[in-house]
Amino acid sequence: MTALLVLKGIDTFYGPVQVHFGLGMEVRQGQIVCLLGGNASGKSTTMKIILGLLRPRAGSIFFEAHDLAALSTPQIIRAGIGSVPEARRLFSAMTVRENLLMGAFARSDRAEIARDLERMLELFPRVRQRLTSRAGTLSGGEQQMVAMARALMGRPKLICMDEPTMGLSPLFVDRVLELIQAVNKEGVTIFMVEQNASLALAIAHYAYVLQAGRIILQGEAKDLARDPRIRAAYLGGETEPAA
């Protein structure tokens, strides 16, 4: 299976504070790969460096064997990497439809954009019901669906998702996880940063565990779910997501 995204020897800093220490990982084509870790482990910073929002001081990031180091965030998006950011970050004053079309900002094929919009409404029927509503009036779960659909409107090969279940009710958590799997089955590779290990490992193919900026464990998700170190650190004391 081909490695779609590769990080090698990444050292990242915020001013004098080092966040990553020789970080390395791969996201293979067609997989759901999750990055687990507690608060301040460097998970969200990993997402930022992939998307070009923060530049590592050392190391390389390759997407389809092309170095992303010199690319801006819009160029990275155009290269085929979509983003579902933490807390969704929709344009709250714009309608749901307008938010979805923003996901296709780099495209000019209007007929195909219209077809993709209809496909998104089939995949996310709840979104169709709220199409003319302002995005800021939607529930957290509805906003998450819009954020996923917006990312898909760019026809990405890889979608980076930062804490996709954060703050959602249990009902919407289950639905969002089902949708992540459905999107993956359509051929989109998923890289997911997630704090809720039990949820992530239930749908992922491969997983990494990040602690204080270093990968301390990695392997098939089903194997890590049975690993006593993971169970003790992440699975024993987890609580349900907030309602």
Contents of the next structure:
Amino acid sequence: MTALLVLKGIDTFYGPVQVHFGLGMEVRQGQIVCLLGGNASGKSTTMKIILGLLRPRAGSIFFEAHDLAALSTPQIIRAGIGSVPEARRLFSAMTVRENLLMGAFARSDRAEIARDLERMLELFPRVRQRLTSRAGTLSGGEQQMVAMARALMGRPKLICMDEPTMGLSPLFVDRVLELIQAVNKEGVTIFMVEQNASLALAIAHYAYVLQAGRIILQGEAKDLARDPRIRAAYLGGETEPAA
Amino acid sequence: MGSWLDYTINGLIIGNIYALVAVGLALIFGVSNLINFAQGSVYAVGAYIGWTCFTYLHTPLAVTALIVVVACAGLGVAIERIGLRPLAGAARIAPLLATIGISLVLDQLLQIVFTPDPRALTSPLPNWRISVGGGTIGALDLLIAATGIVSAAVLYGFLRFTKLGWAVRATAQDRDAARQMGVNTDAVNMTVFAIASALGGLSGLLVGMYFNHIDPAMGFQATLKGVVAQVIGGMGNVPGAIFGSLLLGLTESYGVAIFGSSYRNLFSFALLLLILVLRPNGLFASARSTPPEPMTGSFVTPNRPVRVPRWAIVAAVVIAAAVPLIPAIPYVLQVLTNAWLFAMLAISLTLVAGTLGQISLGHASLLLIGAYASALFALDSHWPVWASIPAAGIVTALLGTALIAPSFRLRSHYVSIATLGIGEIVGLVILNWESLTRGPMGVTNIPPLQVGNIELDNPRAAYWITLGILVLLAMMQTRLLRSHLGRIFRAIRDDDVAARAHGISLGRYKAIAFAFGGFAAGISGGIAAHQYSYINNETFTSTVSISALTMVILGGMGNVLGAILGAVALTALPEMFRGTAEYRMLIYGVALLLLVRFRPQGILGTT
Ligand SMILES: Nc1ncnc2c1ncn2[C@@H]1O[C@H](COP(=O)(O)OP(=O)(O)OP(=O)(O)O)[C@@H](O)[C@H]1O
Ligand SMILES: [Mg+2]
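Could you give the coordinates for the form predicted together with the partner chain, as opposed to the form predicted on its own above?
What follows is the entire complex, opening with the chain shown before.
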């Protein structure tokens, strides 16, 4: 399996404040890779630098043969990365349908887009009923579905998801995780950020643990799920953080 | 005109014209949270391009309109590309100041190229009018109405059915999310500026034809009206802007019908303040909540102010005090006295805008209040000048604070709009309150500066008095800034939410700062009145407000010494190079643009 996305030696700053310290990571083709970490550990910032919304001060990011440092965000999207941002970030005054079509903004194959839209509605039947509603009126769970469908509409090779289960009821969380697996089975590589380690490790192939801007642990998801340090930090047990 | 129907038609036509300006402002605000103060200047440019086409090229109206639209769209693209895009990532108020700078430059260029004199822009349309009910409608009325409707329809179609239109809407709702869908938001910005400028230019052409009158200063009022219309409809709301424009047009037209034409603008700005105070989100927003304002904080970039040693300040004051002893020409003294007066205004503004973070765009109105107060105390109440000037300072402090107080809960952009509106209102009230202010005649024969029976009518005495008062005010303000109060002001500027959470009553401290600033500005206006011996409602206009802001930014926001330095630099230097007088606002505009771009902390740094 080849690496689709490779981050090496990343240092990121907000003004004088350093968030990443030599961050390095690989996302392999066809896998679900998960980045775990507590609040303010720098997970969302990792998303931002992959998507080009923020530039690291040092290090390199490669997606296939693309050097992402040289590309703007729209170019990165066109290169084949889809994004499900933290807190969904739907276009709340636009209809659900318009939101989905915005996901295909970088494409121009009209007939194919219409086919994909139909495919999304099969994959997310709940979304079909709300197609003409304003996105802002949807429930959190429904919005998450729309956000995922919107990202898929771009036919990405890799989808980056920032806390897809945040704020959802347990039932919806299961549904979202199933959908992520289903999407992955269709060949889309998934890179997701999560705080909820047990849920994420249940569906992931590989995982990294981020703490205060450094990767402190990585491995196959099934190994990490049994790792005592992970259990201590994320799966209940002692409150002492890992490392 | 006479019938109500006529006034209604007139109101709707004017409203249509405002709408063309306001829609552009709304698009730009929607996409980039920016009030484009250059919008009115583009409108004026449009009018002049139209005039040039009619006069020299003899093009028919349709061709002329096309040229105006294309040229103004190009100008809009240039404004965005050259003036604003480099500011991405700068403080959020920086682009707003840049558009003010661009507007100064464009207005002055028009003046240089076409002379300041107004010109006739005669409509080539046939001159028939048809009677409808009790009123009449002419060809131009119909053209303006049709332009408004067609533009709205085209814009609607664009936003609804084109890919770029979708990109514009998505960017307006969530810029980062739009980029994550692959939208090139830079291209969106450019598109929006092109559309706004094209509509603005078209509006200028139509207005010029409607009134058969254009002049290089016409843009500023247009920007103001567009902003008012936008506030009524809700900032960034495109249909709201159209509605607000029509409402504004009708309000003005009926106001003129009842009270006379000098009340036109008073009605617009009264409406503006009413909306800002009661419904800052516009008429369509449901709640009385404060506006969503992504742009908190201020222009003050965190940096260390330049430390000027005490002895250097003392030496500078001594040298300044010694200037009249050199047998210099009285002209130099006059220029410097004027600079000291401006410096008082600048330290007042630097307190409010720099230290407290409330970017006031109407500060010149404090000068007006002070000038009128002192002049009227002296003339009508026969007070001695040494009493009328301090009294003017107190009146200005109280009145200025009372005027701004209802808007204390507004933030950033909205504060700027409110102060702009208040500034206009003060001038208009002075113009219309004839029994007190003598109206458009102005106040004449104001007694010169004097203490007891000693007339200080010579340039030297005036110079020393002004300098002395300036030094006093500056020392007081420096002490204020070092005190507990100064720290609270800065806390409010840096994070008003946190300040309030710490139990700081924002209203009270804003009142204190505005009162202190009002006092200094009122004194300055008072002295000026006695020096000029004649004042009217246009002695200090919004141009003075913008000049003062430029001085403050040049010196470093919040920096007392910087404000004085900025005032001297921008008042005295242009005078020294004689020929530059007519380029003065051009210099201010370019200075503002360069500062915002390359040295936002000013010469001496922000504090
Ligand atoms: N725009 C910003 N400006 C300054 N600092 C920021 C900004 N965004 C995030 N930070 C800081 O960077 C650090 C990492 O933030 P980040 O959002 O990446 O954390 P996170 O791991 O996603 O946390 P959470 O689980 O709460 O979403 C935090 O300390 C945060 O305060
Ligand atoms: Mg996060």
